[in-house]
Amino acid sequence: MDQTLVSDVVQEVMRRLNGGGTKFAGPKVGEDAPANDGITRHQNAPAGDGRFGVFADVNAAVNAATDSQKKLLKLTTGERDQIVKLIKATAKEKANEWGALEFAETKIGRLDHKIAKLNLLDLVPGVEFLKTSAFTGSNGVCLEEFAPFGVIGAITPVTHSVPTLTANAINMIAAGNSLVINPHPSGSNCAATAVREYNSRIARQFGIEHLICLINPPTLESADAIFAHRGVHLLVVTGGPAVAKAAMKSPKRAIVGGPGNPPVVVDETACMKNAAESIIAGASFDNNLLCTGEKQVFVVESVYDKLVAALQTAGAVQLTGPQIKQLTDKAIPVSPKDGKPHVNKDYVGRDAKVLAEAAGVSVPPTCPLLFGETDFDHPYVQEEQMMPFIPLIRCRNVDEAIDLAIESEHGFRHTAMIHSRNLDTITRFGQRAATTIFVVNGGSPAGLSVGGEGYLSFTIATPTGEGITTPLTFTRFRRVMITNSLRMV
């Protein structure tokens, strides 16, 4: 496995959307962000001024989404989706862009991925997914549809900003909606940028200006007042755990996408090769920052050391217990105030280089990952932690491997993998662990359709229970009962 690991996964699939073998430009891991003047651009970029869906105050923006999501109703099925490509189209004209300005900004994860991540949202469904049900019979017709909220409320990550509300405005507006959103304030400005070209783009081409609104500055104040603005018919959250149990507690209906600690079971029947291929394509993309990537492993004793062979040779680099100890005294400190591990934001999604000096070892710009063996106690373990280290765990057996994966999960029933050729051991474990996506003999971006099939989205609702999100999560359920006419037979 060479230097290129990871992208490969992703140029699979770009090859099969762009029909020939383009592959996603950009720097590779280790690499900085270039200083072209997108980035100046950026770092410029304007507050709310309330043009082309960017506004400072967020009664004015759900005024401006009200509006033109009436607009928007009085378009066809037909226009709707012509604006879901247009976002898709100028999403990945601007890709390498875009990227770069969020890599610029945020300053975690991996510039080539956030390249590839906006190449990727032609996987997101459209209007597609919106099919009209009917029923005859002698007492008439009754057609069951899904109609639109109306203006959605939502919150976006740092991990992901473009990408998400790029995913959810194109999953809303097939639905029907117009969304207002609150970025993530270390994600704002990129996204304020994104949001700005699309709605000039649909202003352009439709006549609807501020179908898509982001407030910028965003603020806790500003986060509040969309959850209790009478304007907001539907919460969309996908942040941490602090603002998904804030949604929740809402009156309004939330759809959140919560925390999520995957876990990996490797037994004694899996194709090592594939086993450490599969588990360094997952941890090392954007540097585990999503929430389905891998985050800890647990191998069957038997085949401990040729699944660690095989991580070696696929170009990860293995790290002793010294050194795992001096990275996690760094990277997931014991805080002084309540004597419990905390995540140090300083060394969420970045270089494996980086974490690995931290560990005093040195290792090339290109390594993706680092691993090494703990005990099930460890932070690493127990934490969503978000950086290109997975710890492996040594155990007895199957079952041991089982319990103290679904264990580790802590019941937010996101994501889980296993890598193993028995067919009951594979259906005892997903049957156990009952998480949204479930991922066999692969690594964690197939389960959303990147090496696998299906559809993408960046909003993955765990415990509203929604999962991963498509338009059809964006409407009302209608029924439409015409009694004893349009009867043909």
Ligand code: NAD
The other form holds:
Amino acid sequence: MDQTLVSDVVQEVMRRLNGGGTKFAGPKVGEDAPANDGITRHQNAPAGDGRFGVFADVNAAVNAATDSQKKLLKLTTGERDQIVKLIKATAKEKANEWGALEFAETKIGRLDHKIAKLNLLDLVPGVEFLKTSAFTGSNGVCLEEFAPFGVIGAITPVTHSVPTLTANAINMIAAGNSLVINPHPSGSNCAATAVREYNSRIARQFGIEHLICLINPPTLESADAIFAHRGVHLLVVTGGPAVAKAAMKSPKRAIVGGPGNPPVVVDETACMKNAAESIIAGASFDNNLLCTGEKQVFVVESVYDKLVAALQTAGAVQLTGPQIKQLTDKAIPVSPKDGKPHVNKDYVGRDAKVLAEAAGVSVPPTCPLLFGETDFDHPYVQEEQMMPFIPLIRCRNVDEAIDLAIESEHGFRHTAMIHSRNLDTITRFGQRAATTIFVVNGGSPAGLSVGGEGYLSFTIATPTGEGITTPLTFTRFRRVMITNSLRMV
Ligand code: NAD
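The form predicted in complex with the ligand is what I need now, so please give it after the form predicted on its own.
Okay, now the whole complex, with that chain kicking things off.
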């Protein structure tokens, strides 16, 4: 995207956020203040007034979503398809504006990639995934269909506020559901803006006002209220360890997209240029905020220097040991409370230039990624760091690389990458890692169909096993058996 255009968009959004301009119908962002529970909330965020899906109260939102879902069921599948296409077209039309809004509100990631994520939503599947199966025989006709759950409660992360809610809405509405979202408090205003726009367009064309409901301002209490509400039939949670655990304890069925810590293995047979370019593309995407993004690289000793050279040629900047230490002391410091390293949120999703400054190094603003050698126990290897610095761990051979890579993934079974031309090695790692997404000789975005094949979702259900979510994930399987009739042969 043209840099002048990008800065114009940011300036315009900032002007509107600060109260200037009259065209912007969305909420204003207020001051941020940390609440007692540690979550930052917007003090002046507009309380949901119940128009076009934005509610302050969970009960009102669930009632509205229930009513809207009943109306959705009266539409044909073709009309549902049109709603899905309307959402996708709106996300594309608003990508520049909403990408800038999300970037200004959350202050993490990269503006160009926030915009890209909204433009990619075409890759999310729709009603075409709902195929009826039929079996016929001398005893009659058996039909198997995919029916909606009803109202789905969704929790979305700050790392991709509008993209996650949009992909969830596409998948869930295609399957005949409505949804009530509790967004992350630090990304709730951009989410409310998008929800208002989607619903007002859906209402105009289809007469349904609240298919996508959102709580603003969201709190932990509103999340709990959604978890407990009798009118919510299914939970879908996208987030880190705490919320994943909370959802899995809920008595309601929960589909959980949990945390990851994706390793990369590079062996002596790999194409170093492709490996380096893929690692940079994945680990620098939105400053490594994606749960699928490359977080640590295990490289066989004999090709270590070649990979370093290829990374440098492709634009990444190497840090020395002391520079990595200086960065780590600030970005993942050891807490005096428990003596353990904790990720400092001030560095999550920040530009490589900001991390470099923390390390005492100056790099150009265009630098996509920093890297450097660490040992296996280093916090940048063990923590889900979500920053554009990637540690390289030198391994004696590919077996050691595979062992350490699997250990560093902490059993999340989320995502892993390998660069190798050896089919036995690729198979061995793939089988043992047992990750939901396994990318061979490509960057992590390919695993989400960006530069790969398949389809996209921003909710990858890992601990609960549904995988990259689709409309089918949000359906109930139903069989109709018609005995001794309707058979035409
Ligand atoms: P987060 O866990 O801080 O927050 C996620 C959501 O959960 C937010 O809406 C937050 O308000 C809510 N939340 C947090 N604790 C809660 C609790 N105890 N009860 C109810 N709600 C609670 O995560 P984040 O910083 O917004 O996002 C990054 C994390 O999400 C990373 O761990 C990343 O790997 C993960 N993630 C996973 C996927 C996936 O599909 N598997 C996709 C994106 C992000």
